[in-house]
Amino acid sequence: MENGSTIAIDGPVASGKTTVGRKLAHRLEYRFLDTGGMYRAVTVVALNKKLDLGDQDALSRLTEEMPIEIVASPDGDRLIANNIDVTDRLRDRDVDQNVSQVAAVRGVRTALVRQQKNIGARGSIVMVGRDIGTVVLPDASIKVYLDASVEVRANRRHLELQSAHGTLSYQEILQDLVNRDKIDSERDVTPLTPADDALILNTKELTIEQVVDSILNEMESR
């Protein structure tokens, strides 16, 4: 397997990307990064602030002048956002109700995908967002999209939510994912698409696991 490879993963919200993306990255010891997380801090500190979320120039500023580190703990990584951990509120209901639009907005997308090209440069690392493969990392080693229908994605969140006391209903959620779907795949910067070169799996019929090792089997075979 080559040594630094740089494997990118995209996909609709509730994909399976962060969860295939951990344990591909732990499989290969490599790094990891949800990039997701980066724009949801960035809707987390806007929302503190109370900010316009229709104020373009307003996110931008802010974006470009908000440190963002990630920090090791005993409890798992946490997310550091204009020196305050925001780790706790990255799915709040607030947060999924708005990061779509603070993530379309290009100055915003200009700032972090600067960030995230920076780390991708060091390699052995796997990346997962919306634009990766075809913006933030164009030259991965490999490049994966993984999708399904919004009706089982939305069943999936469903049952997480459950699991979790969430109060949410199917029909909310579902509404959410159409409307998320919308804006990722309409917006004017960087809309949500496969790659050309991608592998695309889709993951209504598979476990993580299958997904894991198909994108394994991918990259022994080149």
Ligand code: DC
Given for the second form:
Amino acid sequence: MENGSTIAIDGPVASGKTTVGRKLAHRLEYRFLDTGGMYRAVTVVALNKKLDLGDQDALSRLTEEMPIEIVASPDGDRLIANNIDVTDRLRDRDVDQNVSQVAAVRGVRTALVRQQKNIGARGSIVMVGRDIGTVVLPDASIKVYLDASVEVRANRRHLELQSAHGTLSYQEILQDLVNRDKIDSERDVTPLTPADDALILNTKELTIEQVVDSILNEMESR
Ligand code: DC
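Target state, the form predicted together with the named molecule; input state, the form predicted alone:
Next comes the full complex, and the chain you just saw is listed first.
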């Protein structure tokens, strides 16, 4: 397998891309970047500042001026935005509910994509998101698109969130996912869509290990 490869993994909410990407990076001893965390960090800072999330210019300016640092720690990466550690806020419900709107803003995307391209330029990285194969790393060594029905994904998220937001029902989570899928795939700026040359894997019947193995096999066969 060639050294310094770049691996792009895209897919909708709860398609398994973050878990798969992290494991793959671990197996290959590559760096890992979850780009969704960067959109979430901007959302946290915007909510903290009580910005009007409909004000696209203000959100774009905020992102342009915001230093985002990813700091490795023994318990996983910490995300520092505007010099504040926002890691523990990234998965809160108000962030879940507003991040798709923030991620649909052109100026926010331009600023974050620029940083992601810089991070990717050194190679040896697994990057996950929605537009990695299409926009951030169009020349990635391999592009993967993970998919599963919204019901399968809601079920997974329900199990995952039981400790974090214990009071959310399956129906509420399903509705949140339907709303977020709609915004992510219908937005004007680079909507969620597989790259033409992506390996598309439906994760419904596959374990995480099976998905990781399929990607490694595909890399080896090229
Ligand atoms: O993967 P996630 O749920 O953490 O992503 C949060 C939001 O950010 C989601 O609405 C999609 C958006 N996103 C994006 O538009 N482009 C990316 N590369 C990563 C995430």
